[in-house]
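Just one chain follows, in the form predicted alone, and it is written as structure tokens.
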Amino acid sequence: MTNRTSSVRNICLLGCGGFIGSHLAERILADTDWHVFGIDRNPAKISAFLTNPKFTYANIDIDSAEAVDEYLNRSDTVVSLVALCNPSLYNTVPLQVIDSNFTRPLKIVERCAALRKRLVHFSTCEVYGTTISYRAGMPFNSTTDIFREESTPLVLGPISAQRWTYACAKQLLERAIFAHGKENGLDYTIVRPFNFIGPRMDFLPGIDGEGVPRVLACFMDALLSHKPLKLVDGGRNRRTFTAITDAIDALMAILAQPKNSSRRIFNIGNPANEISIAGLAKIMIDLYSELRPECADVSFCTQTVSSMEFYGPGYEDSDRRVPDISLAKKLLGWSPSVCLTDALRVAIGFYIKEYSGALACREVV
């Protein structure tokens, strides 16, 4: 893709350290002639790319306003995935979350209205919550519980499960994106990313970070130290896994084409890919004895742990997560292709490349 459908020519990528934003600016620097302009406090996942000339970056907190500026008043996009996305902390550190989801990126929503930026904000599929049949007992309905943008309305659990901290912070400030364009003319995209996985997505808890990681990254440090794989609540919650380069080909569909997707919400997210998190590990526990021959003898296994032991209280949860993507398919021209066995192999294959030499330095030690 070239800049020649559209207006862009400089970008302002803040986060562009993160899974996504480091996918997003290979990408643009791959494929395009626009500038980035990438801002985040932790150049780890985007070091090949600071000798780019077309890759500006600059290590800086979003809440050094006028630091910030200047790298907002050279650009024409504002592409915004500042965030704190782990499902471990929403009930852990609730006040952090909505501070880091709702407070601090509110004021880059400010500056873009205020300077006639047009901003391509990242929330989140949980806005969406839990299914209307979820709540009510009932079994899944594919006519109403498939999430539309439009349409479905946002159902979260009760103050006192602190887990819907971040999906209200992500609501609230989705609603503050479309105060400022009726008030103040914003142009926005709000995306909605739906489980996007692939190389570079979270740590490996006592190499690269501490804490616990979302499912795919806490699976690999299952299996790359022949550990069970942890099922919360028997791993019978569904989702739909969505292979990063599909995310960042509609990524880059919305960034050339800002006139069909202006001041629009996106699902974006392959619905064929659904399943529970006990099939995932199912899957998982496959590929990994297929890419490494070695392990053959090992006998992988899954253990059941209830909520409450592995995320603490004020825990709940969404039981499916189904997106309606019928509106990125007619105006952004996109469609997901790579299925979930696909990406699963290729964000293995990452993580065996990437962990494996440092896993056994610590069963050395």
Contents of the next structure:
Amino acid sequence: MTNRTSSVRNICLLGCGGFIGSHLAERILADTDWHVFGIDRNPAKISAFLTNPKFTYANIDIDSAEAVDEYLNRSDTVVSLVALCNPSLYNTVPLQVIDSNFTRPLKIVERCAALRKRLVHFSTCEVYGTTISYRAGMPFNSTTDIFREESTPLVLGPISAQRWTYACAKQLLERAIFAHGKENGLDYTIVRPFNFIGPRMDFLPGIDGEGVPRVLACFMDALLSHKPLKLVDGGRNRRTFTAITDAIDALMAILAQPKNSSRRIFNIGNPANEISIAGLAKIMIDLYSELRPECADVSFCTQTVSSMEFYGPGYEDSDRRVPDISLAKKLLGWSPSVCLTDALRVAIGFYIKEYSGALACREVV
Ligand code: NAD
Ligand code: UGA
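Hand over the structure of the form predicted together with nicotinamide-adenine-dinucleotide (NAD); the form predicted alone is what we had up.
The complete assembly is shown below, putting the previous chain first.
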């Protein structure tokens, strides 16, 4: 058991039923003696913890101010994860995206400031937008285009490119948190995750959710259904994928070290895991074939689709997102250690185990 010396005793996880929240709750329950108050509208991913005496679950919306206040009051630390954070929504339901990423969580920020609770808030690497060079029509510059928390400008597209509603809402909330720190003494830490991946991420369309999930689940859906993996605009854009276990290590370091993380913004990502989306598809096809030798006869393939076709009008992509993680290394003593192949092997294994049965039933029906 770790972190007995940390000041955390009671922690409130808003959005604890999601991908990151479920992993964070799992780790806290396994490694600490903290009591977790978990709030989410959907308990499916946390069903294993519901009977744990150190876990109290509330199936409420964060808009239920009085009910949420009860749990904030009982906690010393609040982690805010609630969001609509799926790119297929940013240009299709932009008002809901702004609401869920700015308007609603702003109330949580205000309550944490008023109640003197420590807030760990989940922002996103999308606040950086595109690289400066990409906007200027120049090649990637490994000095100026690496994203740094305290110096890199945040470069979003025009208003008509509605993809940026999410990044803009998250950025405005970061600015509100910063201002509450300055004006109202809010004790906060802002986390900018870089494409965390792992078990329990998103859903498979038609099985346990509807719509278009993020790329990992899109590719898993294709692999499990023997359909082509769709490469948006050829899969030329690049991401830096981070194993959820490394990410949770970073979060635990933030929670355990309030002095080193207070009033800081941290990039949490693994620069060594940068790859193009076309490259990601290739690795996933290879790993899936290795993990499912019974599919040896299936020839998996990719198919290029335009972003207009896949996401609709108003979508624009980030070209590359490479984090500078020296702040987290220096202040938290954290470094990621899981390579992309290992992270994907674990994630793919999870989806195979979790969904093969449901997919087989669907085929029979
Ligand atoms: P997720 O969608 O899996 O989890 C979000 C959870 O919030 C869901 O369980 C949902 O039911 C819940 N929720 C949404 N609105 C709610 C409301 N009004 N009341 C109660 N519950 C509500 O997302 P995630 O991947 O776990 O991401 C968590 C946070 O991290 C988000 O703020 C997201 O923007 C940020 N983030 C995640 C990543 C990543 O790699 N997964 C990257 C960048 C930023
Ligand atoms: C994600 C989401 O905005 C958030 O969850 C989060 O804040 C952030 O980035 C993050 O994870 O750090 P993005 O990386 O664009 O945004 O979302 P993905 O759906 O994972 O897409 C990654 C890339 O794959 C994009 O270029 C997308 O166009 C492409 N893609 C997606 C495909 O080529 N095929 C697909 O089937 C799905």
